[in-house]
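Here you get one chain, nothing else, as structure tokens; it is the form predicted alone.
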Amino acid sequence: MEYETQKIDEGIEKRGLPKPLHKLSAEETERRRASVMIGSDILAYAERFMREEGFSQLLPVLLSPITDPLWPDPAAGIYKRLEFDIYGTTVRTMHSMIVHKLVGTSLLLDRFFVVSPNIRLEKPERASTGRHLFEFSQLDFEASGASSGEIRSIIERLLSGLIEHIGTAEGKRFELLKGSLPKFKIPFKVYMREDLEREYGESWEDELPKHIEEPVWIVDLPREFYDYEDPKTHRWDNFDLYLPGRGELVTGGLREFEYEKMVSKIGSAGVKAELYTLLLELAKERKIKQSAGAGIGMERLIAWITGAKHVGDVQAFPKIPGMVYEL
């Protein structure tokens, strides 16, 4: 154990990866600690923000037979999808509450939102990429009848809002941190993800962070089964939010909700029908409404308010790809 914890411990020093809490100086300590009850704020604001804008909140789940199944999805990068049994059932650690958000506004609330924790574990190649982690947590929301446009706008105006409270509310400790709040205008601009694959090429994702000064979207997402796919165009009508310097911060769009739709998607993605047996019967038998909703990941939102350099770095306890800390 000793042998295995040096060995973390020279590859977090080398790579320049979050330390651990009790191998941090003192200075390095309340920079930590300022990251982190700056973090308590934005979330705090967050949870307002939603409630004041008509969201129920919802405690999250964490164990579940269905989750997100993260494909076609090209930008998961999943090492290894943790299953096991429990009470004679096989489930699994939470990617994205996305099933249960559709279930939820079709059957209990139809506004709530939820601070959920995921667990992904994302390729050990990824640890250095600033942007990845194997335990995180959204803002995840969903609005029954809303449309797309409609939840970009919630999104803005959550931005918008929240870092203007920030720089009024943090000011001391962004003095320990040194940095500066982004700023941006609303509305963000918009891209059409095909206009940027002819620019940059397949690796529009990674090229595009470094071209942009502030958020934009990008629409038209070939994504998982259960975004909506305009029948006639084939146009997806989702959406991603990208950062200048860092990449995705937020994913959504409307729903899918017909049965005989989800069932065509889910077979030619190659994902497993078994596995949302019930989202299929519900959809089958029309109790699934319409509705829109986004993920917002906090340790990414939060790192970029600070100018943390890696999203680790606002974690009191990282949760780094490839890497498995004492705490």
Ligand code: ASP
Second form
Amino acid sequence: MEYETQKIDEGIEKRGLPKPLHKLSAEETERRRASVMIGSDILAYAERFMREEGFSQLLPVLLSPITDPLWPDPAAGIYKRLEFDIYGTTVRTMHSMIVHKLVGTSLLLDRFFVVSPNIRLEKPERASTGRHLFEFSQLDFEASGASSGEIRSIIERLLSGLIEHIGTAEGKRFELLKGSLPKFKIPFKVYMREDLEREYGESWEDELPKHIEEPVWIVDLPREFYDYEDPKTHRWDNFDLYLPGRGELVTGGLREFEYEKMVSKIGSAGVKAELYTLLLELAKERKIKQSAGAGIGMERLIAWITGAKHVGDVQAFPKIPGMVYEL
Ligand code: ASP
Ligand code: MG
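Output the structure of the form predicted together with aspartic acid; the preceding block shows the form predicted alone.
Whole complex next, starting from this chain.
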């Protein structure tokens, strides 16, 4: 489906969406500046923390024949997948570097992270959710031989250290934003997806954030073939982290590494196996080591900490679904 270009000026004013830089008033510019400067500090802290945890930082990949299928994904809202020919080969813009993470931890480095720009062309209907963008960056990391519990613990320690750091380092800028830092204790509570479905029904993803005061983990989410599913119980050893009033911040899990399981899950998901030939070949040769990892949405993280209403408010150059600004 194609969408018409929106009349941007009318749309943003009426709907209170993040404006492009040149449309901000002086006061709005001050606030945008404070948000991106706190964002810069958050990024620096997170990168330092990951290195201290033994992760090396790799630079991001933007184009490859292989990217995340983002399917099946209960949170999917992609209206178009970008693929085009370069040098006679079809490449895709990165939905996520998940396959690079699986192959990279198997063949190159036990632990690495990437601040990875991802393009996900969300439907324009998602412009006002406050948490969707068509370009965002995730702190994407993977660890060979780790469990999903270890990955959750890394994230909990990162978030609690980060809040403490920002509280002391960014007091002045916070005054400008009239914000207050999120409060929570770690470890976070863990909910089973099945229990949430029972309590809130199919739309638990929208309901849950209204009923929590602190971040919570949700485990056992049936989704893309690369997350580990127990063949006997059919439980998935993966997770999302949900924030009060906001929703998903993190997605991650333990990964599949066995050829037969990957093939059968790709088949039942209706994903084209030929797009994952390299990964499947490596798995068949038993060269894929089991890993676990996660991706933290950086704009969502910065928006939560700074109290921004929309994730685009913490981007210098907002990328709102359906709205293509000049910069
Ligand atoms: N591939 C996931 C995503 O981009 C993140 C992860 O599981 O590491 O949503
Ligand atoms: Mg996700």
